[in-house]
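Single chain ahead, written as structure tokens, the form predicted on its own.
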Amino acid sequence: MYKKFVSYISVAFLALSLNSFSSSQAAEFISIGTGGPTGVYFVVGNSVCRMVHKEAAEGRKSGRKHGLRCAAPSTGGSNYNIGQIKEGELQFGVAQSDWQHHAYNGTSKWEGNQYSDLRAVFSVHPEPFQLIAGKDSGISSWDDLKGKVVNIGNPGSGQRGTMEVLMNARGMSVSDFKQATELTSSEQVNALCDGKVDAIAYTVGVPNGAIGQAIDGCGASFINLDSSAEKKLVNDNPYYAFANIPAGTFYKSQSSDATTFGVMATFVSSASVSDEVVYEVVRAVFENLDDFKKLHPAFTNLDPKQMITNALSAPLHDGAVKYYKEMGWM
């Protein structure tokens, strides 16, 4: 159920993205990088071409004489889209906090390569670092992953990124494990109940579509993350934060609690998009907000006022401080 929603509303957001301005009228094209199809990182990016189109006046009698054309591919997710916005391919993209943090700081992945241009443009939804093992794997801690064959992600995804950084924290490397597959997020749950791989791990909104075909489609379950190395990494950096996964609330099959830790999805750009191109984006997604929450259950609680502060490290975009100033928010 859960991967044939993630499909219907995949389509619709394409046909909508394709469909929303004639051939014949002259469009300004943006472009938003997201993450695997099955993701909410998909959703986000549709959601946001959604309300752009929403808003736009051409082909209709009223709306914004904007002239934006969006459209929001998969990618492989946080530090391949500041990647492709750096290099003028993305003009917006979807990132995790701690990302966002490590390229504007250069620290991290992003020492030696300082992306002081990045800009935020506002915060979405939580994002708990899930490590999920399989029914049959034998596996019901972190210490159980030795030996054992463990998809930590693709490179330039942020779900990679934090499983090195856990890795660190618990003084672990891939030669730990049996093997250390770099499956994409669209291709580990697969793996997973096929029997390929015991773990994997996705840095993801809750919930979530493929997640939900690992617990309740294949009996695969959650690993708690609350050692003294977690609470570590979120007493040390302010863009962590731990968060519970309530039993039986969002996977049937879920049977107790499970305590993690994670970041928060946030929307990015770069200083050299107008600040004409980032207004239009950010006017469209705050007045249709009621519809965008509507989107995806992960964006339920949305609130504007922490949406504009939470988990953002670099500067806001001016084009985005100027509708929140007229707002009042600022």
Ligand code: GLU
The other form holds:
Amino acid sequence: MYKKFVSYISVAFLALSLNSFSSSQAAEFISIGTGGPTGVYFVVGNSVCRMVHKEAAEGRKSGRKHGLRCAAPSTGGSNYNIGQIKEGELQFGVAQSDWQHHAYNGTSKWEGNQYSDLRAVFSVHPEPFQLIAGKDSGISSWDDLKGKVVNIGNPGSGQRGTMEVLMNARGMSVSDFKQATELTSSEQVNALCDGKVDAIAYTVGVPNGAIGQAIDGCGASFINLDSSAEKKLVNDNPYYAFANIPAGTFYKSQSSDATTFGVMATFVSSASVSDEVVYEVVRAVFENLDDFKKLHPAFTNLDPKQMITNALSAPLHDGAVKYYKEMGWM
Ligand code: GLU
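Could you give the coordinates for the form predicted in complex with this ligand, as opposed to the form predicted on its own above?
So here's everything in the complex, that chain up top.
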């Protein structure tokens, strides 16, 4: 009994001292929601973590000891990330500009579930919505999707939401397809190349390895999306813009230019994440932006002035504003 008592006391003491150790180090864990492991969001999240850890790694003699520890797991994508930020499960996430807009305003998929504490941090790369048909699918335009097996994407992904918006604009529903599958972004290219699905949709930065695998690896091709339906979407909504993927530039076997509409990838957080944490994350990214840009070719044209203004519909987080003002950008 006495022995037991002693060991309880020492455990309690140990816990107490560990506690005071960690608070003096101010270690704080943050998680960033990304997308499928073959997408660009996964690179965005992990590149942000890399910049956050860069100077502050344990044991470094110099650099900023902010104590933040960062992880960026693969997730279901934009709407999943925003939902998990709302639940407090994630502190940051990458999300398409259309879904940032809808979540903040409580419109579209977010009707009745408005998230007014959503905060913009910065925008990242452009993401064209890409509709891709398999080699032997017989699909060369949107209307050819009728009677085919179409992967509309996993629930929670940005492309799933945008595909639903487009289907609505085009007056089409899943019952017009032979089958609508819900494969994730990392599963769908193999299914396309194996002929299990006839077409896939993916809102993703250019270039992307999975799209390359479809176009260069198994002869798939882009379907143009530039009809009056897409023109109306672009005209009516500030978060859409037309985008062009030039022939033979990013994907060798792409024989003609592809025209489609697209969004921007954005980095978002919550008003309930502290200003200090957001400030440190933003500072780490912008002070190391040249290194950040080298981590993916879709980041080549990133420019701070545009990143803090373009495609952001939720208010900027106060912690981000503090840094942008210090830099004289606002
Ligand atoms: N835009 C996609 C989404 O919102 C993710 C693209 C990516 O992973 O790069 O789910």
